[in-house]
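Okay, so here's just one chain, in structure tokens, the form predicted in complex with the DNA.
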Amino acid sequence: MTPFDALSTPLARRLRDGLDRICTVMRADQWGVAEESGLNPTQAHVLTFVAGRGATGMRVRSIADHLGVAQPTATDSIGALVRKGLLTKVADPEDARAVAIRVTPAGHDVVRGLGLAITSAERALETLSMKEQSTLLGLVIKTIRALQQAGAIPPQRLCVSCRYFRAYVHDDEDIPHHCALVDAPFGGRHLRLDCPEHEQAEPEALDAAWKVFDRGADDLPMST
């Protein structure tokens, strides 16, 4: 039919490239977001991570694994932001081994700051349109899915992965999902990558769920 079927690179593989050049970008916007602060990419994601969940502190393997980086690396990074002062570390109360970090008030502050600045990764996505944003949330959702699967990824944050997710339970094609620990309904557009009040659903529940919202994504019925 053409001759391109044969020719070209694996579709998957042309994908990877094509993201590949995205996050060069988004290194590149990291450089100039975290300097402002003092920080180079790799303290402000150190940062901003432990910021994130680490109330009670984190351990330094957790943050190696959301990094994808060696142990020793997070050692290295998070010493250097002890020397900033802008995280501590505590003996941990449950683990004689283990150290809890927490972010300091000074680094609270920091993360407030990297938290405004908009990059020109976000400017670029912001000129597709709405249905085009949220078509591509629901494919990196399910990337981060098959990745978190692969046991690539630790487990996100997701919506989807939620005890109080319900998918597809409104005929509003807007909004026809609920989040039952708030008890409203939402859509497509709002699925989160990483909620504070996250709970992991069961294995089987949460099977379901992303049945349900495989079939729902790809082509549902226009209405009802």
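For comparison with the form predicted in complex with the DNA, would you give the structure of this protein in the form predicted alone?
So it's only the chain below, everything else dropped.
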């Protein structure tokens, strides 16, 4: 132990403080991008989230749970987006008595515009090398996993939690993973945080996949 170990605040706390500062910039970015489309950040988040869930739509409760907001907040944002013609309410295909929320063609146009916006946070991340960005993505995924296990966020459609994901099965440092859905290898830089083709792995298979992914390539005997 060095004198600095006794003087320094815990490393995790300093990381949290640093991420808080980055989040401040990201929130400002979100306001700017959303306002250009005549929305607020929550409305933009709801619209983008529903657009990524396919043509069947989603119930209000599911939207609120997945976005981590109160149901009244989700309801208000959905109502505003319906009035703007960006969302519509339809009968839930699984229960005709329930209502599902679906994106309209105009809503898809707005989502495409939101996706094209380049923010200051994204520009800052682009200053990192591709290897650094890939490493950071892996650390973000592991942090999301820990938050899921703690019940702080709902399950996410991560590659690593998908039944089609195979970690470190290829003897290629650049593309070591495999997606059984498309039957193709891919690299850490390709890992998705929200894959529309995601199918949740069974608990036992999921735990095994996470253990392999967490250990990484260094400890693994590679196979082809």
